[in-house]
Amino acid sequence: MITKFIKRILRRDPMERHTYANHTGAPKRVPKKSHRIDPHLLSKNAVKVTHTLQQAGYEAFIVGGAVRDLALGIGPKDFDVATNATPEQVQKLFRKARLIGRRFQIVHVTFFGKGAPEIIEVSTFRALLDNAGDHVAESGRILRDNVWGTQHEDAARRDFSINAMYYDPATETVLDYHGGMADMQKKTLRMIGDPAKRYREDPIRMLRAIRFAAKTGFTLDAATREPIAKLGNLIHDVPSARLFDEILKLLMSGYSWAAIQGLRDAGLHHGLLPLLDHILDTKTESKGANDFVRLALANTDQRIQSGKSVSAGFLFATLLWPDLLKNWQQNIAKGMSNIPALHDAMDDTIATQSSGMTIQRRFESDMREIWSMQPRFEKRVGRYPYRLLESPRFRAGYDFMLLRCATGEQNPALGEWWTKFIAADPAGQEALMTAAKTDNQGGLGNPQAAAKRRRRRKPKIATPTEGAAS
């Protein structure tokens, strides 16, 4: 085994041997008094998984982002476990366990309790792919990754030093192979190995670098940042579903505005979401769109940081709304009536988006429903308000409409009316609808459209002489 490993190291070129030279030794063992991880922040189910695997004779550690967050004093949202047991061996030890993935096979162990089910993701230590053969594409991207290895190989395969630490709950010890603890103290995000090679292996790492930097406030070290500008186009070779998952994580990180700015600074925003190409544009004609999206992202970040849920469909509906609104207005200018113009704009906006990153259909359905509700909020008489209240997605549509009011796209009086209507008793609701009949209902929609209507004058009545002259 040792001889085989040495031969494998010697087969690499000198640059690659240098890159992995410090990965073959023993890790730095960080005791509790140094890492100061609070056991109360640990998931009981994650500890149960490591304990069960260890009792069965396997190595098992909490790994990756969970260890990073624990060391920062943050309660992790998700817990991953790494082990030397194969996926099949892991699956046999747990009743609620299933194998998932082809390119990167892992096991999801599910625990049910009073709240939502918790999934602990268990992966087997991966080997270094030096003689990769059909495992790696010509671009360097890893296609299949189910070659098992040792813990130190697995650590070398991980992306950033702060994500390559292993925590053993039984001994309360952190195994640090790549100086992750030191980088955390320096607030530095550093790629393990040659960054350009690692980005080619998995272009998603470029997006992860931006997301981690935004979330932690750490700075990308020069060697980690430099190749991104040259290799950014590789992101478009990533399967659409995986790219969507990573963008969703970025937007749901609780630091989405900082992350989007990071994408812009790194030149990675082009072609992912159409709006990202001009989201930070300060030109006057883009100000309304920017204000709308900034407010939506700020609200999203605030909810996530407060532990509240956020709908992905709602989030993407806000990001694409400025493009949809532009298409909608253009359709009306061509002579289309209001509702057909809106639905045609939806189709165009989603089709344009699909040329970059395809949004999953379940979220697309939510987006369409939220968008379709917007004209209905202006109908405030008869049975219309009650029917709208009965819509399953009413709350999302209402919150969306309030965003439009907050940025001046809609008259704030419309949002105030609906807020009162929701809280009122039946008699109060009738009174509000009666008052709405006397309002200029068009004026409670788009304030710019209302202003145009107010400026119209009655046509001058022609005199007989004028009529004859014509």
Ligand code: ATP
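Rigid core here is just the name for the largest C-alpha set that superposes within 1.5 Å across the two forms. In this text, all values refer to a predicted model and were calculated from it rather than measured experimentally. Numbering follows the first chain given and starts at 1. Compared with the form predicted in complex with this ligand:
Once the rigid core is used as the reference frame, the Cα position of residue 104 differs between these two forms by 2 Å or more.
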The other form holds:
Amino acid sequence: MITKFIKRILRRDPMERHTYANHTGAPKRVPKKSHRIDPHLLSKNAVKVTHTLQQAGYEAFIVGGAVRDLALGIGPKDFDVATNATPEQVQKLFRKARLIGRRFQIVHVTFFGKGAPEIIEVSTFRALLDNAGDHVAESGRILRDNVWGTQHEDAARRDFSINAMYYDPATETVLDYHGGMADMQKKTLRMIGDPAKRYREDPIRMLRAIRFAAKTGFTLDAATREPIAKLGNLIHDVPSARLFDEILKLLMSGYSWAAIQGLRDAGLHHGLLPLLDHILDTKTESKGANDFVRLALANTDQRIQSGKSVSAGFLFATLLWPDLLKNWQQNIAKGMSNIPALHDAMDDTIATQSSGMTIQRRFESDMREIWSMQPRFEKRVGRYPYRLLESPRFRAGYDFMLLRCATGEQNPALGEWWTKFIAADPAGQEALMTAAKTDNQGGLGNPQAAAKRRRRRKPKIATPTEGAAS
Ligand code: ATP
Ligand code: MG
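Having displayed the form predicted alone, please output the structure of the form predicted in complex with this ligand.
So here's everything in the complex, that chain up top.
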């Protein structure tokens, strides 16, 4: 009996103690000298929240991505708190606290300070029941009772080991349930439990895997990576709005180019954005498009990494531009005139995109505005330049045009002209317009002229511009 037991222990896979279903052990308590989290990177408000909850007798920790980022030495962009207090109990403790969500209620605690208000998201430890809500009848009460769980269960529900660590600012201790610290040292992204099962439960986790790998530079553990090739198609079962949110996070991660390469390597890009299909599949054929998108993404990454804002409309306008340009050129070849050809192409591009992942309306109107401004940059006489300058989205349209110049798809002289025009005084502006009359090479930027120019000269990657400002 004893020998059988010993044999079984020896046969055990060393990873088994981390597995989803079997894991029942206590967490590893990681002291400050091992995790080296710098308390200066903590949000004072998040600490206030854990402190207030702990003073009221509850358990409370900073959790999830914030702990991962802190352990990496990065200042988290937002802070989540997990507690054993119920949402109602949490709400009673804070002045500005709002209950959010129906099935799984969480509390948003808002703090007003000098800058933008900070929201700390407080969630109650959740139970391990898969799709807990579905197990329960209509009654809200039963539902709620079933949803809350222990901290240990809450940890097992999370996606990656490095996202399942709990930090207590009071003791500066990390509770590590799934070997997250060891994975951090190994620079490994590892799904908690059986990865295939976890991806089936929620296919978005495949995209999260790619995003976090790009952001942290970590490698996906083999067992975490392998099922993605087979299960990738499940992504299309995810409701479009959720998929859109996740793709937006991926593009706005500050590591979008790396993440898109990751999507391609994992075969996950199909049907998400048409441009990813053409560009990532046929590298040489769409060299110009590839250059444009690469530059746009490098530009976005640079802005995000240096803490600047990026508009999602601008970003999607760049991602769909190669597709739009192709449609525009085709319409012109069919005999349509420039502007109607552009508008028709915009409709086509958006319709094709919507068959994959629908881009939210509010971004769609920004995209249309940026696109339809493009031919207007070529009209450099009379009132036209002044009117363009007054458009509310001028800056975005101008930045977009500069990106086109940087890849040689638009004549760089046009970008230079506008840069001077914006800075010039009224007399200088008049002089620039007079000069434009003579240097106007007839459709400086129309797609046919641009296509000819592209054939003549090799597009080059220039330094990312200061684009994308909203
Ligand atoms: P970031 O906010 O930097 O994008 P994050 O890890 O904080 O990264 P969130 O979406 O804010 O990501 O989620 C917070 C935490 O909730 C995660 O760290 C993870 O523990 C858990 N989580 C989020 N989404 C899932 C999911 N789809 N499956 C399992 N756990 C998840
Ligand atoms: Mg987060």
